[in-house]
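The chain below stands alone and is given as structure tokens, in the form predicted on its own.
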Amino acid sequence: MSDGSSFYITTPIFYVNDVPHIGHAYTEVAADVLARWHRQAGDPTWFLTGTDEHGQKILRTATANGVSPKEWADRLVETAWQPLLKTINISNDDFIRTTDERHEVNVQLFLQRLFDAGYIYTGEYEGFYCVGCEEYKQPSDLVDGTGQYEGQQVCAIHSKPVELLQERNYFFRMSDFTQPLLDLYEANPTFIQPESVRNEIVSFVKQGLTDLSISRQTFDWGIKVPWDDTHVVYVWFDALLNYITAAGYGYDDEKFEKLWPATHIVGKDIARFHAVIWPAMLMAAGLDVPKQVFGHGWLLVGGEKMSKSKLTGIAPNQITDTFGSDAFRYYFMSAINFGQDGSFSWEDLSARYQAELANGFGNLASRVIAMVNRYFDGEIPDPGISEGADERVRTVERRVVDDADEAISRLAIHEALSSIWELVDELNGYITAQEPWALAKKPELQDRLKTVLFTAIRGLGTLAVLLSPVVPDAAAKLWTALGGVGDITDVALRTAYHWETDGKVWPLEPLFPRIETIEGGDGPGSQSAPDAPAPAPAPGTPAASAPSTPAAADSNRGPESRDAATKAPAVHAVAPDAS
């Protein structure tokens, strides 16, 4: 296995029964900045995406569409999934998908082995199943319907009836492993994370493990058990071993030995099958368990779990298409404490948009680069003596460094930008403090103004190193215009205030436009930037609350339509003032 230097990183596959809505983006822009972090710390790094395209939910919306099971995945595969990488900017290494070959020949495999060492036997079973879910449920899972489903026990998540099943399956003994879960959960303590997730499944652990059904036999969606041709794989065991078989567990024993094993990037409500199910999997095969669960918390909208089949799904687009990309990154990694729920709101989106982005970091670039340009033609100056406003500048961007990297090793992305927005507003207060453009006015402060910008600039090609893995395309554009060497990602961020410049600026457009309103109010108003910044909320403070109006959707081709709650403002670009 894995020596423990490389970061294979992972996030869920996701259902092909409908078009990702921005829970689904959420979780891929969190790892796709871990990712991106790791890469450009020097990690070797690995970043695993995917689909999961069997078992009886597909079956059923392929069947309702007029179409097969695999016509309907390659269908949403190839018009929403992978498009919505593009949209949100992952730099994933590697798209997986249950019907690839590799992944359904190896989790054959995988399964032969298990059966040839025991670990596998024949039963009945009756019970509840969700196929929203695709998991049979507990007593405890369920709750009262209300509306159409009152006097109906509902799944506690989708708050739709469940069915009474009763089947002859194929076993997995997954109650030998109750202890070695326990010892495993004691000895690393952050193999769940966070800890109320941590508490919430060693509990359920504790209680004692039943031996889980891994085949099905009503329907023939899914990959054949190999000793069995009447059975499909259990949906959840299959869609699980996408993370060994697309690190070449069966096939390519050295690249499973370099990324092996894994830290997986999960919602909170499936974090049980990875953190008690998956690794009862791998020791029954004798493999390594991952290296860390981490179950994040959910985006509501209404005070609910953004969800598809609840018409609260909001399209990423829907936010990219006004705001950018860089924005919807930024906005989701700060405005929610990684781990714990968040809600969504437009106007808490615009309002930190406009605070925090086009305001407290854009403007400052903008306006040092332009000064530079103004006082020094371009050339960045050399700096005079050092007075102690300078030199804290300085500490303050080593201390960030450090900082942030310690906080995304923990995964807590959101305090990783609280510490790199330090240094935003340490240079805001710097440019103000010092007033360049007073000191361009006396020829006998002339070195004390080549100092100050001189500083500033140091600081600004700092921020785009450490911002990268967050809004890489702001990033660049700063780099380009700071004169940056060489590719950005290629800077080692771990010591990122060594940056080298070529020695000239060059103009910068508006990294972040400004937001008008039109058609009479529908958005944030548009404002002209002001000398000195703002005060802006501290990325990492909880979210607004969300409309309580949701996004309408429509059931077939998934959240498109607006209403007032999900209407967005149009962009205005408009100059910063170079002071």
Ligand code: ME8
Contents of the next structure:
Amino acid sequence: MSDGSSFYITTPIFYVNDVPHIGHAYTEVAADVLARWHRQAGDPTWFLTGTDEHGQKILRTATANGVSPKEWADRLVETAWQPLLKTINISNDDFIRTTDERHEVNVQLFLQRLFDAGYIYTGEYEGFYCVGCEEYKQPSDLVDGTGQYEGQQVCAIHSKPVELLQERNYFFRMSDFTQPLLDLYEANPTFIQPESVRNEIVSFVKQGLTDLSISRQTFDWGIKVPWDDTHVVYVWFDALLNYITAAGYGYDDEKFEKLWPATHIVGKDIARFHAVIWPAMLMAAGLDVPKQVFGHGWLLVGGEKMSKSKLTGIAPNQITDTFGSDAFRYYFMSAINFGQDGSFSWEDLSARYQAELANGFGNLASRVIAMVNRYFDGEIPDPGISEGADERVRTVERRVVDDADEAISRLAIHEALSSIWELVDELNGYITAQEPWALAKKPELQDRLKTVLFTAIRGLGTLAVLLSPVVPDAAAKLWTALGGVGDITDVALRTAYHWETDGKVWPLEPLFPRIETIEGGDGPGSQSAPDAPAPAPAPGTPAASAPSTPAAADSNRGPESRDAATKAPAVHAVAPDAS
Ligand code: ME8
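Please move on to the form predicted in complex with the ligand, as the form predicted on its own is already shown.
Below, the chain from earlier opens the complete complex, with every other chain and molecule after it.
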């Protein structure tokens, strides 16, 4: 059936009831880094993202805003979700909306096939439904409400009351798949990652699955059940199918065979839908299950999952307007172990920006290129005889390429970045130890100076190629300054150290200009409405210098107060550092 030769990677399709926050952007960036990495390594790659537009949650939001759900979805996709992809420089190959015809028609086809195969029956259901999750909840999923919901049972994720529903619906025989799923998890131990998510799901399935209600009758914002148009398809059943309807299922067999199965990057909150319901649906339809489901951790605010419903959402452009999209991408990929939770803080972002991007990487690039310009009029010198230190740089260069690629194959993006940073540190140590500025003063050491700058330039080019999937804009600028041949995204990543230059460097503006953080600034707090994007943090006074040392890599940082995390400090870019 499917040849599975492609690297087909997906994000969840996001609900359009509201605008994106940095949690959604985090998933997008992670999937994008993986997609860019594989693409640049020469693997046939396809990256899908999109929006989830049906269901009660969207219907209620649209109604509350006095428009039809389709009008609402169109507005949000156009003004918020598509622009997000530009804000954080996402290289998706496709964008699916569940209101696309290619999706709606083929959801019906899929459902009809399951119905014809006997996997669907009519039944009664009574249970507690959380509209925020779009899911029936078990009593164990509920907690005691606080504040205005004191005395009521609320959803543990949304902290809002659940609704008691009693409906006559169509059911999917999911219980048939308890054992096949357990067999799948055992035969393919990396099917669900990371280990913590896998363990939770395996123990959940071991308790035995119940059948799943897959239609709703009390509202009509959804895809009609093909044999009974008084029902619409349950929003999760509809949404999960996006991964195959976008890949050609039902209308382009060749494309589908080439792409499917996919690697799904999702937040751990929805890993169960992807690792239980989704493979069960696929098995019932006789299709391959996904290659892998990776449930990443949550961005926390005040120790809780950052979320719009709790007003702790931070708009991605609050960060990118000041720090830029590269810094956004680098920060979230390096500061949080992919798979674990992490707390966002403005202080940590500023500190890492300054120490790692501006000083560690950007300054290294500027200095080396400036020296080639100054001492050799921009011509990259031919090296003389190599010494141990030069060999060592070359060895590190090769090793980190392999190590980073190996880490990416395990989706350990943070590990790939720490490997790459070994080369940044090695090159900085090399320049400090070799003191090319001192060599330049002694004509008899010209050959040594040539070797040192040649070695440093080679290392910088390798860094540019390796960092291109993470900080694409900065990498492309550096590439141009190094006289890199062709487009950097065409340079084979797994042999990055073979990169080619036309032999001449060009002046390089600072890749990461210095940014001043002003303590006590009163930046925007929670999310704004979709038609009124959050303003950029306002410049303010007095200035306090940004911390100069990196915060320890710590994905389990203690909770900050909500205010501290959601309020941006007042920050502004200052004139480029001339060093
Ligand atoms: O669940 N930290 O959509 P959704 C990290 N439509 N990631 C976060 C996050 C946080 N605090 N908050 C959200 C849905 N996310 C369904 C998906 S797929 C067939 C249907 C990210 O808009 C994370 O990826 O509620 C999470 O899984 C997703 O947004 C939920 O997005």
